[in-house]
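Only one chain is given next, in structure tokens, and it is the form predicted on its own.
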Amino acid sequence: MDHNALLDVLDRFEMRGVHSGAAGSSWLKASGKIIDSVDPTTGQVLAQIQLAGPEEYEKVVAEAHEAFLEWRMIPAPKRGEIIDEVTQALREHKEDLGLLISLEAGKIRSEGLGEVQEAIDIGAFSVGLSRQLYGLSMHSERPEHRMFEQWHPLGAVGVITSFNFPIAVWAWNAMIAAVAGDSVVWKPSSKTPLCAIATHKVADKVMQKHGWGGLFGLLIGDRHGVGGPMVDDVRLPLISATGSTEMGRSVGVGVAKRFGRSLLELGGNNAVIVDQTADQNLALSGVLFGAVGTAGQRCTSTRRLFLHESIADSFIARLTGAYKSLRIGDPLLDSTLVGPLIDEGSVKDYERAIRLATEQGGEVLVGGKRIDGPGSFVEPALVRVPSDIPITKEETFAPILYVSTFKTLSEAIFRQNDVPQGLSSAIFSDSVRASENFLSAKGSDCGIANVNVGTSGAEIGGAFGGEKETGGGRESGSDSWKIYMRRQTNTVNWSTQMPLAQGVKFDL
């Protein structure tokens, strides 16, 4: 395909030129500095965005709070019907939104489309959820009393997202928050603002039709102008933040100071264990996509590979061959498997990690270099390390895979867990005993633990998130909806007496 011709997607969303970075019930004239949206494939400026300033911040948050006060009283199934329309609108714009992700974030075509499908899927999940916001009924110890708990909407939810999933992570939060009865204020990454603007336009058109403009707010800005104020704002009882551990530590402390809630989805340093019983074809496929998919820019990307010493040499030989055959280039071409890193800073981080790995005793088996030419392209790197050298305990958001060997499963699990992060993990094994050990309380300490499935990617039906410096948050499926609501315990006395709990007597 002609890359320049696909810029027509910007015209279809009316996104050429300079755009405001703030929207509530309408688009606001922004007052902050102007930033460029850059295509990481070519270095070409796609458009410019004027960031939100203090006045726009106040207007968007105030509108979201006011919208919440009314929206919370709409029956949840009725809220679900409106979100169903938002889901359908995303489905109708799937092709264009997927192309925009490829243009601005550098994802290959199938991954860009897959991300939009993920947003659609969580929308469908949320519609069903709107009829399943269940509480519990408990038996009271007091006669003629009824006890139960119910869940109420929480408020306006602040959502901070990163560049690598510029649409899906907003949907994870916004769709569930909306059916739960909340409004949403979204601060997207300033590296992918066009994806956010286009997504907001699609969703807001539906909300405006039903008279709910302002329920979804958008604020594109930096940490000082938008991020910091959101963290400190008591009108946002929940801040859901996806990004680096450093960012999450700041958000978590700031929100805790005002006794708010934070949902943190932070760094991952994910490992795959391949034992001597594994189906090596299956393992090769899982490891390869996990390590190089999205150019290694997923929080679930595979960073470390532990191979049983009896299969290590043969597996590394096959993996090296696969790396050498990777098609790197324009993500809009169907044949491409690896697109660019997001920007020059990411390239520098990649080069630093490769340098430190070799200085610490690692051997680069394949890749490890920047690719000359326009854009932020690098060669996915396979680095054999003699042990868990210091760089392997860091998360580098780039396609670098550190590989080493192990003798026993307990050793491999210990080494997998011996990092600050705890997001995703996997074992490839045909041994039931090994698999169950991996999934047991003495096994993986990560929020996600897979058997014969790679670390990268997750279905929306399961709660997504991790432990330790990954933040402890859970988004998407299962009962993660509860973070967006407040629990209330109720007791109803339908007797004519006033008995006290635990048999306490207090009679005059």
Given for the second form:
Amino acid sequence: MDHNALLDVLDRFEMRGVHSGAAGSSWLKASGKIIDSVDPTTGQVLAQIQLAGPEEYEKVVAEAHEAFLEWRMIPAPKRGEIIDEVTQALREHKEDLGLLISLEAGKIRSEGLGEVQEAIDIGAFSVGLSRQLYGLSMHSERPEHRMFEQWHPLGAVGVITSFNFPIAVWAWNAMIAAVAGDSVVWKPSSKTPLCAIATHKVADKVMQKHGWGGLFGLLIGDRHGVGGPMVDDVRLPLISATGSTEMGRSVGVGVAKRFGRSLLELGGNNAVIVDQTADQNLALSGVLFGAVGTAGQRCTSTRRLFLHESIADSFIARLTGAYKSLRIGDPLLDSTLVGPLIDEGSVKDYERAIRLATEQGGEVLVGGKRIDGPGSFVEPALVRVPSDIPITKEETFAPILYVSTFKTLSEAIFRQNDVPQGLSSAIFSDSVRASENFLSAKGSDCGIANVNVGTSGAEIGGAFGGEKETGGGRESGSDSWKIYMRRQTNTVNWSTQMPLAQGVKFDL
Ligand code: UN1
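For the form predicted in complex with ligand UN1 instead of the form predicted on its own, what are the coordinates?
Following is the full complex, with the preceding chain placed first.
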């Protein structure tokens, strides 16, 4: 597959040249600065995007708010029917959207397609959900009274997404928000603007057809023009933000100041424990995909590996062999397993972490260098560490795996939890006792804990997110929809009396 020949995907989405980064009910003339969308494989500029400025911000948010006021009164199953069509449109564009993810985010072909599939899956989930936004009913303590709760739409939802899942994480939020009766204002990463523009075009075409242009707004901009104003804007009762812990801290504090809700999905520092009973073939593939898949640029990527001392040497030998045979290169080639990092900043972060790990006593077993030539390529690194040295407590968004040994399961669990982040975790074990210990209240402290399944690649059906500096939010499946709605408790008195709760008397 010739990399350059694939650039005509940009024509299919009409994205050559300079493109505006602001869309409400129609594309707006943007007034901010112009940025480049860069192909991380070649360093070539794919297109340019003019960022949204304050005027476009105002227009898009006002339109989303107006659209919400109408959309909230459409019955949820009818909203679901429209989202069903959006999902179908994503299916029809799966190839092209997947290609674009490979071009702009550098994911290998199968992961680019997998990400679009994840967006399709959450669409299908949301359609079903549109008939299941259930509230409970309670038995009132007063005679002839009825108590129940209902879930109402919340408002326009601000969605801030990161470069590493440039389409799926928008879909996690937007599909559920839409069936819940909310509108959406999307601020994508300015590292992957084309993925956002194309996705917006696909979804918006369906929305326009039904007269709902403006329900999904798009604002590609910086912190000054878009991010900051979103955080402060009371017309956005929920801000759902994915990205670094540093970003999440400022979003969380800012939104809390105005008593808004935030849904934060921030950094992870995910570990795998392999015990002495583990099926080592399973463990090897789970660790390999977790650590080097997506070039280590998932929130869920495996960053730490704890091996039982009795199996450590043989496992490390096999893992080292696997690392040596990784095919690194153009993500569009079918044979490639590891694509580039997103940009030079990420390469620098990788180099810094390798340097610090070495200074702190780690030994690089394989990889550890940037690869010369065009593009932001590095060799996935396996670093043996003598203990939990400081660098192992940080999330570096790159393929670096810190390996160490343990003697007892409780030691391994303690060390796994002994980091500021709490997103994903896994144990490879054939022992029921060890696995259940790992999943118990005194086990993993993460939002995701797996047995014989790696740390990354979660399905959409479960709630996704984590504890501590990961931010505490849950999005995607299970009952994550509740944060996109407001709960109302209702009591109806159908008697001819006015009894008070708790037996209080207040008669004249
Ligand atoms: C992310 O990296 O922000 O579980 C999301 C996974 C994917 C989602 C990752 N389904 O790895």
